[in-house]
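Shown next as structure tokens: one chain only, the form predicted on its own.
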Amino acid sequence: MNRNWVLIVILALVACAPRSQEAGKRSRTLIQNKGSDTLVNVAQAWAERYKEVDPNVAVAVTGGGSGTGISAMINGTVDIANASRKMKDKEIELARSHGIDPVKWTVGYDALAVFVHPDNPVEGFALEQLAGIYGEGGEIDSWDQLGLEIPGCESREIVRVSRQNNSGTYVYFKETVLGKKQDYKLGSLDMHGSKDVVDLVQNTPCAIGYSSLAYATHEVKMPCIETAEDECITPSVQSAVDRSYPIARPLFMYTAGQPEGAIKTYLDWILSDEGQCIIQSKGYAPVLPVDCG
């Protein structure tokens, strides 16, 4: 043999030699998923445990808020967008000017607490006081207004917590307590992220927060709230199932059109038992009764 078929012999043995870990590589499967700060805990969750049902894929879990999410959907840099609200209908019509056609997938339901410092005496609010203290034009600036006085408080002066505008939160905030014609206060305390709010109200004797009772601690009280039957529902998991608590709210994600492959077996996984229950574990309320156990 000489030595031309002895490289061609060589360079088709070197071909063929298995190659596990660069195969390995290539052939496992990257789901991006981005968005609410709200799921963001829970995606991380499922992130993890989805590790353990199918170890060729794996799933990158950031925040940043529902609009963060649904522009980098749009946008193509994201498998899956997570949201605490409803895409709105510019965000839609962006979607399909890029030939997009959004499909929600609703993953659980949330109740959206009012959080107050755990020496605050008030044991429940209307919501037309909530749109009172956080609305513009709203009067209620001070707890003196409600009658209440609050160790710690010396001005008195209500200390208004909020999320940013990219928040899912805070839009479904807005729309629910103070309407869509209704606008912010100015001066507001804007938070990143649903723990901020919760760690600022802990700390703050004149404040209030909302944020998604999943991030609720034994350092906050949560007062409940009255609804148009002149009930007073406290926000709670069973709650939220049951739609009686006046600001819970659906959880979502989206995708760029009907899912395949291994982006809809992970999002079918997300609704089976096993991932409804580590919703229903985080604090959220599941889709459908399941049995956890």
The other form holds:
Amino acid sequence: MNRNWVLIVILALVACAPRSQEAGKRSRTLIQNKGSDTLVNVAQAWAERYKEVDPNVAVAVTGGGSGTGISAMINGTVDIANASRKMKDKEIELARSHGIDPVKWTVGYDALAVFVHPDNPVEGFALEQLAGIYGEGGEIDSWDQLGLEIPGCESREIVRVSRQNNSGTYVYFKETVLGKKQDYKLGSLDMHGSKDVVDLVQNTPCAIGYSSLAYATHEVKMPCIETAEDECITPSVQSAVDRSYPIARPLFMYTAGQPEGAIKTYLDWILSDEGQCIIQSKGYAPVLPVDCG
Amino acid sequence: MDRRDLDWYIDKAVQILVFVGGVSAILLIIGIFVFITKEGAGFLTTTFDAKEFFTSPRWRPTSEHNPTYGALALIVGTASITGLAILIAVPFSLGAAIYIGEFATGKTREILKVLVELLAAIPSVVWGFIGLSIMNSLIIKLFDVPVGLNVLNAGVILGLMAAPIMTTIAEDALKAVPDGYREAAEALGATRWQVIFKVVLPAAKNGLVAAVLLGVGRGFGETMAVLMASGHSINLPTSVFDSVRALTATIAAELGETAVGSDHYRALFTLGIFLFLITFLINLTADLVLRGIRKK
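Starting from the form predicted on its own shown above, please give the structure in the form predicted together with the partner chain.
To see the whole picture, the full complex is given below, headed by that same chain.
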């Protein structure tokens, strides 16, 4: 009698063991998240914290650029695409032809800071001055034209530091500062990544560059930008939140259709106070002002 | 005699394996060429304008209203960086090869050989990082120029990268010269320098040319270090202090985010075809030069 019981228990355990393992695997959902390099640090921080919020959901984050993320979302290989720009009409068409109706989620704002060398005495720039420096046909090539004298920059030449031509930052700066139909002046140093821009500017007295505020270090100077109301606004999380800074852009997450289940819960959490405090701590602005204590 | 035992089968299997290994290189190279031609073909037959491509320095593929595909600045950029790199690398690596091969003995020689090989193993992104963070400030301070990411920076970095490979191959070429040549020359009363310059170097000419050409190939193909050190700026350089952009770096920086099948994507593959043809030509010339020398 006793032996039979032991046998039954063992049999039951053997029968149950693999099943319970399978069930464990099934309940752990994996969300694939890919795209913008601007957003990748924040996306990773969200994914990291979300492990504690819901241990049954794992979020895998990869960078690669806004375009890469969007095309992966269209091809169905990722659940959420990060983008530092809006989807282009062409991309939306392509998605529709794949039977996907992309849904846009604004998850934060990013101030694009203009950087100069710390020895550069400049206080602020007007948008027209930036257009004159960077834009095709712009006539500002020398710091002399701006009345500036920079120690260590004898040639007075403005060394323009820009980004490679498929970066979301490159496109946004062009559209906002130069105007939609304008092009950049050729001959700028097109860095592959925001960090390289900051590194180069901090070592080059003649240089000017731009990138997301989140990449700023103490080794570079960030001049203020003049608005239409003749105020000069310094780039900061605060000035991006209250929308007073003129070159701040929204950051997006795109999903293929209205999300459900774990993905929906994840996006809701990102837009909750907890998620928004994380994006603020990374140097970006939350969608609405939050109190993070 | 010809019994089909285990050994026979092993023999046959190895034969097939070696044959497949031998032809795989040919198949792969044809496959790669067909692939890049196929991807670039749509551009070559429609938007491509040979005159613009080879004579205009305006590479502006993402412009919304007027995209232009002039590759002249990229071609000149690659050529100027590679040219400078070879100028720097050839004397260094020849000198190193002669010293290691002809003068150094015992431990010095072994240590030097290991160190040179170690130098060849430094990843290109590390070289690029040195160019971006150390050489940039150094060049600005030394030469008082506005920016240190330029032909000089990329050329020096690329020269340093190519030198170890050139040294190793050149040294092998010197070693391949039979000792009998040296002994004969010494028996005639030649000094050590005379032996090297009049006997060993001319005898090793084939291998030395191969070493230099391999360095040129390395220069054309190198991507990451050049991307970081050259400034990646569309420019027709007038001095070594101008920033430039290389063909390879353009493909590396832009291909990742272009939509598959777009004009920009195909234009990048056209650059790829062009690069492929150049390296093919370099190797072909090398081969012909070597054959010509051999006939003499």
